[in-house]
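The chain below stands alone, shown as structure tokens; this is the form predicted alone.
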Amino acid sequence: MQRIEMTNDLSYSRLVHGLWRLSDWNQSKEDTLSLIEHNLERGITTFDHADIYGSYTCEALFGEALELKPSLRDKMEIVTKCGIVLPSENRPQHKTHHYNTSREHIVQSVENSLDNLKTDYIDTLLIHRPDPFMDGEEVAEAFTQLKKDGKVRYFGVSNFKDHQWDMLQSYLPFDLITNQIELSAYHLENFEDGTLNLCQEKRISPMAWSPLAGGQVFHAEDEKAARLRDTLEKVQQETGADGIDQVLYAWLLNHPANIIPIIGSGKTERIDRAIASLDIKLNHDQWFEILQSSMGHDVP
């Protein structure tokens, strides 16, 4: 599988398998290692997590199945994000959901990632959401120490738009490395504020999440989502895809951005369908032809 560079002793795998699920999938811990084993044998290395997916539960699950193998980890990138409170059960501390980018709320987040993994390093950690209450020095601080001490290899964000991420780099002495951020046919929003050319301005890759829109295209009823049904059918005949779920992956997988799509299913087949998207190509009729239906009109 192609792999995009994200430094020069860093990359990910052209897709990235997501965990944000894993505690609904109601897995053994070795079925979750058979997953993992699968996913590496195709190719998919890169693993995405946070420390809130699953009310803070599914980076542990990840971890009690990677302690049943442990040689699997050399094998790896693993990507996790901190920066949410969510009130929870299993942090009955938390009373009111809201954000804490402090020094001390990221250092500590890492550690329990760490702990909950059963590793010694994560490879890239991302702020979660943009906190209007951030300290950007505070982060930076917490950033410095936690690559000094061995913890964290690279840093990035979730969810920013290019002011945000402006702020935040201005106060690092090292490059955030990606923005992940919703990205879908059906979810347009950083195609047209300027948050994916960021990306490409800065020369990152950045990572989708949703790119099956959560599955709207597929059920949904509006107009909208019905238009694109339509479109993606009909480009579905013309490259020989398998189904509307390779096309949504290709429309993005053809984009000069790099994008890195993360596959949020804990399907095997559905993984194997990801990974045959690899193969479709788009020509520009048909991918603006996508876009076009998911606009509702012509391109200016």
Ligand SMILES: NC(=O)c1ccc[n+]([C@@H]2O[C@H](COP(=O)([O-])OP(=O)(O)OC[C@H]3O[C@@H](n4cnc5c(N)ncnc54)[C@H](OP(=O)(O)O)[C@@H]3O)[C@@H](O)[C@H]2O)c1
Contents of the next structure:
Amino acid sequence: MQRIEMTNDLSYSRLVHGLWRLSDWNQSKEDTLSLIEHNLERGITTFDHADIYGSYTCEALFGEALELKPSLRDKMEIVTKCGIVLPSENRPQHKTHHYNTSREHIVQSVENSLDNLKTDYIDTLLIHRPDPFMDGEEVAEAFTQLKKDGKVRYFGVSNFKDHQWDMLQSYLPFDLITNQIELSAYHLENFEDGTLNLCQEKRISPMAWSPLAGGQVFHAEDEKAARLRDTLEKVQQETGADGIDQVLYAWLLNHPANIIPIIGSGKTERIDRAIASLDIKLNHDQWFEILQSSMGHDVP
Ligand SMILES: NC(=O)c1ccc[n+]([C@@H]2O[C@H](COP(=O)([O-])OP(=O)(O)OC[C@H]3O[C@@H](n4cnc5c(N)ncnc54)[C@H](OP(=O)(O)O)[C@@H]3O)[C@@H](O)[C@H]2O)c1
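Having gone through the form predicted alone, I am curious about the other one (the form predicted together with this ligand); can you provide its structure?
In what comes next, the whole complex appears, and the chain from above leads the way.
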């Protein structure tokens, strides 16, 4: 599988596996290990986590599986996130849903992630959401310490707009390496508001969350979803794709910004379908037909 150079000594697989829904899959740790191995054997080596996934349980479920075969750690890249604080039965001390990007919170969150994931280092730590209460100096102190201690190799952000990126970057002694944003043919905001252009300007590859719009494209009953399904089916037939999911992936993969889709399914057959979408080429007509059916009108 193609790899994307994120830095001179870190690359991601062209497709990433996301573990947000891991606790819903009700797997044994042996099943999770098989899923990890399924991905690695096919070249999907990058795994996306966050401290809060599964109400703070998913990192540990992954770590318990990895503990069965620790030698796999060196064959993968682990991305995780921090900065959102959720009330949860697993965190009774959290009273409100809020953000915390203080030095203390970031460092503690990484310690928890290392412990849960059963690893000594995180390849990339992302600030999960822009924090209106953020102190750039504190984030810089936390990042610098974590890098110096060898606990985190590189840093990025998620859901940041350009001014939020620039603000945080201005405090850091090293470059942010990615922005993980919502990108799909169904959700166009980041295509339309300049966020994707920011990634192109900075020459960074964005990670795309919910590339299938969290499954909405398949079953939502709104007009946009229905319109989009019709166009995706048409393009599916033209390209010989095996389903509209593959066309949705191909729509992102064919974009020149080196978008890295994060697969959200835990089903191996759906992961394999995502991999097969790497071979689908869309021409300009097809790419724009999909865009326009999502927008509901032609480009000007
Ligand atoms: N940074 C952020 O703020 C943020 C936010 C959300 C997500 N993420 C990351 O992005 C990853 C992917 O997000 P996502 O899970 O929303 O991705 P997604 O691929 O857009 O959606 C996955 C959902 O679509 C369903 N699905 C997949 N193929 C389908 C098909 N052919 N027909 C019907 N349903 C289908 C899956 O069901 P099955 O499970 O049954 O296959 C699953 O419920 C997450 O795991 C997480 O790592 C990041």
